[in-house]
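One chain comes next, on its own, written as structure tokens: the form predicted on its own.
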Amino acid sequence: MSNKTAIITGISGQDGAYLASLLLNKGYAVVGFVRSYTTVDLKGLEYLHIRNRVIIEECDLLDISQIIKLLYQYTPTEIYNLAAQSSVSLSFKQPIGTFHFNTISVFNLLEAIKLVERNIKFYQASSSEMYGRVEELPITEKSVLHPVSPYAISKAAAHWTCIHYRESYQLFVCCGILFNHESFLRNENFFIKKVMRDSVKIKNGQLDRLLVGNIDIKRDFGYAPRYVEGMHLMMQSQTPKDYILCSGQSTSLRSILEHVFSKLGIDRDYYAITAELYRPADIDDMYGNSSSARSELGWDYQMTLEEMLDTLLTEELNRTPILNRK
């Protein structure tokens, strides 16, 4: 069993749960970075049965000061930094916020291992979101950054920065560039995770209707539980470097919703597209290739869409007693 101890910031998210318990079980000591005591919602750590098992440190990331005091206090071997404004949409009506802490949180963290020690491996959350319009798919590390929402820009940005700081200080530092992944922790002003509860509602007789945007939309979804054992690769390896972690599919938003639908059978007049759920500016189709991953850090994804989706579903039914009894 391993005796290093690991900094999880944004261990709130779904990704901070999975990648926490993950590192526990390989006998880590996980010390958690949050915002504020007050306001953070723990569900995830406690829906894991490891909320006893993690240190929960109050940290605000665009205080170096705060964050220098933390490495000195706990000596990490490992920071994954997984905290962010993360959603696309919320950035197009915030962007100014979303820029500022997405890139100076990432500057303050990594300025900080360059002054307390420099032999702290860094992992960044970075994003499929960052390719934007590609001329090729399917994406890879090679491919152009064509960012074209205020989130993914921040991303961007941030990917480059630890690319600077890896080439100029010979720090180590590696980014995962993950497409969509998706699990029962995730929040719900995400897609599949609306889709799920939204539909349990309209088969319980708790709502009328689902509503979404541009469903025609394609991504490549993953299962986030396999996702961070990716991140735990990555940070393995003997040189640090940038790796996909996707699936090497996309599937269209609309064979989400109707594959939830017909599992439930729910009529498809149950769902309502509305304008007011339209982005700015949006990607027609995006996938991955994650061989990289596969190949170098022995990183072995096999599920399904299909697979990923019941197994999400089953997790939302059995979280939802009404239905049980039905």
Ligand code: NAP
Contents of the next structure:
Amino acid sequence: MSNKTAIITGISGQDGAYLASLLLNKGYAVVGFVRSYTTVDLKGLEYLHIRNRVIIEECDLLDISQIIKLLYQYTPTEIYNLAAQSSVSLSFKQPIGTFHFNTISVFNLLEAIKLVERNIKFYQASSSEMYGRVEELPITEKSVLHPVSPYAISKAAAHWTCIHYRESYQLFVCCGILFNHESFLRNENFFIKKVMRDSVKIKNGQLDRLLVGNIDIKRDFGYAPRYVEGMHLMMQSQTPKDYILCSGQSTSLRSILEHVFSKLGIDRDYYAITAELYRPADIDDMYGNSSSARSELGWDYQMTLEEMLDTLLTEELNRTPILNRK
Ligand code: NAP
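Could you output the structure for the form predicted together with the ligand, given that the previous block was the form predicted on its own?
Whole complex next, starting from this chain.
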């Protein structure tokens, strides 16, 4: 068992729930920050049966005084900063709000660490989206950033903020540059989750058609419960560094959709492409190289895309009533 305390911002999200579960199993005390007690939905923690093992604190990450107070109160050894407006699509509709929250929250957390206790380790949830229009595939940690959405711009700014605090103040800061990762707890506005949910509804006669946007783009998808293991490994290394976590292979959204439809015996006529779901700018293809994380941290990811899709589909079909309440 460990006597460590970890703070997780964004604990109500997909990664927050799986990371909390992992850290609790390792003996950590886990404190989760949420933006509001009244509006927060902790169904992910409930689904993993850990709601009562986590301390929940309300903290506005845009208000540094609240962060400072809670750092004195809980004296954490590690902070995992997962809170963010995380949707690329929504960021086109809310560019300034996305940029503001996703960057100022990171400055506030790092400045608070600098003021309160410089030995607190900090993990930042960076994103493959920062690379955007890349010249060369696979993407490595050395690839040039060329973000093509307000979300990606905000994540790139936050990423450089982290590097600045590491280099200028010698704080232990590492950024996990994660490619798309999925689970049953993924937000319903993300592609794979939407395909799972709506396909099951079509199968049950509850929905006529699945509407999709550009399904010819290709992405590198992995399984979230395994990716949070990589986050923890980064924070245990001797020297803070940024690491890519990815599967190493990209697949088109079309083939994912067709795989799920064929597993459920649904005809292709049941999906339709609509221009309304196209983004103003998109990336055709991206996949990464996670050899640094594999060789230096011992992160071992072997799951194929088909294995992941089948796991998610089984979970979707067996879903518990608790998640049906929205
Ligand atoms: P998620 O399910 O969307 O969770 C996001 C979390 O951030 C939620 O707890 C949400 O709280 C919180 N949040 C959003 N806006 C906030 C605000 N204005 N104030 C306070 N909290 C706010 O995201 P995820 O998939 O777990 O991803 C975790 C992190 O990794 C995010 O930073 C995301 O950008 C990044 N990332 C994710 C992926 C991926 O494929 N999943 C890939 C690369 C990077 P509420 O519940 O109150 O909304």
